[in-house]
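Consider the single chain below, provided in structure tokens and representing the form predicted alone.
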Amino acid sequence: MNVGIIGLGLIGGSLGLALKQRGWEGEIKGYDAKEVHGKKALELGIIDNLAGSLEELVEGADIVVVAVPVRAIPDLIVRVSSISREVIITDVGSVKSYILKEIQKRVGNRYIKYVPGHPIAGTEKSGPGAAEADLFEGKRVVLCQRGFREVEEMWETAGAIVEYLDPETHDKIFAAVSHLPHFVAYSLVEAIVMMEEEKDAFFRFVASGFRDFTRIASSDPVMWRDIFLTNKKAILQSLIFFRNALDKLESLIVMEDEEKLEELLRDIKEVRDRVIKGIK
């Protein structure tokens, strides 16, 4: 089966590289609106061929993967489906309900072979130079539409484990476990920027704790702008719980309740350590 990848950054590039290095039987063709990204992907061996247009990418493709920021995904899916009604289209967007609603606005009841997808993998780096052949090894990929074994096989070849969720549940879960942590990391850096404006040299003394905690604040701003805006409702709901957790910890500090503070920190540590053990 031939695969076409739109967007040759970290995720799209890593998928192409993984398929090529793991013996995928079929052509891997790429297209990127940034010409420099396309040429770099070809140079790095991420793809077999570089398409000069969407029409050229779709021609001969069995699966088209849309790997671009969330708000650009619906239009591209509709455009690809208008070029070929036979091609299977999937994506890597971190928000699913928004994409499905936007597609329906554009095509109504017209059937599209679309499989909403989201690989649970990534780094703070971007561009084809950040692509890693083993990025998806042992990682989960969530699909929101059953019945397309071709898409399952593609992700399994890349080393991933396929699971299924409905779009609403997906968005609620990832608002909490992915989008909220990014929101917090960006906010922490901004808070220290504000304190730095008081003329104290905070950033001169940051160490590994700051570096590790805020690593994800180096992620692609366009991608995260789109995620924050398109999963707004679920993220704002997650923020309610986060504020409650902050208030709980703050109140124990204010009251200087040593016993309960240590107990809370210990409980949180145990939960975190148990969860991290299950992450590959």
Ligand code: NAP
Second form
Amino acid sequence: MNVGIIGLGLIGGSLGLALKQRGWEGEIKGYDAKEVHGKKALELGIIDNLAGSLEELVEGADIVVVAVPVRAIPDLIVRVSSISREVIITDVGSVKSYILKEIQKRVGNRYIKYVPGHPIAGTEKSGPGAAEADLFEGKRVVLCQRGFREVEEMWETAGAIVEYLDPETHDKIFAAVSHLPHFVAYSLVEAIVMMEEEKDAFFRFVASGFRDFTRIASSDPVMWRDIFLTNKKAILQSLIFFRNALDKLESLIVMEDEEKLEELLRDIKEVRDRVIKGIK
Ligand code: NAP
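Show the other one: the form predicted in complex with this ligand, since we just had the form predicted alone.
Everything in the complex follows now, all chains and molecules, and the chain you saw is the first one.
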């Protein structure tokens, strides 16, 4: 089964590497808008062949995986589907309802063989140089359309565990557990910039707490711009809860309620420790 990957960055590149190193039978072809990324992907053994156009990528492919920032995904899916009605199209975008809505705007009720997907794995790095063959090992990949064993097999070969969610539930969950933490990490760095009167002095004293908390604020700005804008409603909803949590902690400090503050911190620590234990 031949796979074509559009976007040879962290996620597309890691998928190509994983498939090639884990015995996927079939060609892995790649296409990237940035020529240097395509060449680098070839050099790193991420793909067998580099396509010069979308038409070339789709030719002979059984599955096409779209691995570019969210707002560029719907157009590419529609373009691929108009090159071939047979090819199975899937993607890795971090937001799902937006992509489905945009596709429908463009094609109406015309059927497209599209399996919305989202691997729950990643790092703050980007580009083909950041690709890792074992990025998906033991990690979940969420699909929003059943009935395509080929896509399940592709992810299982890459080491992932397939789960199904409907698009709205997906977007709500990831607004809370992924998009909100990124929003908060970016905001925290910005808050310190705003607080600083003497910039050098503040940032000169940051240590591991700052580094651990803000690692994800080094993520790709285009990718996160797209996620924040396309999952706006669910993110704004989770921000209401975040503000309430801030207020709750703040009021305990203002009231100097030693007992309640310690109790709340203890409860939060317990939840965090338990949740982290379950992460592979
Ligand atoms: P990335 O490392 O920046 O890779 C994306 C690649 O696609 C880049 O080479 C980019 O080139 C290229 N590209 C952009 N627009 C294109 C287009 N229209 N046609 C062809 N190629 C194009 O990003 P990534 O981290 O792999 O993220 C890709 C997708 O995975 C996003 O939708 C993201 O939401 C999702 N995702 C990311 C993570 C994560 O942790 N990073 C986790 C799960 C899902 P340029 O550099 O020139 O733009």
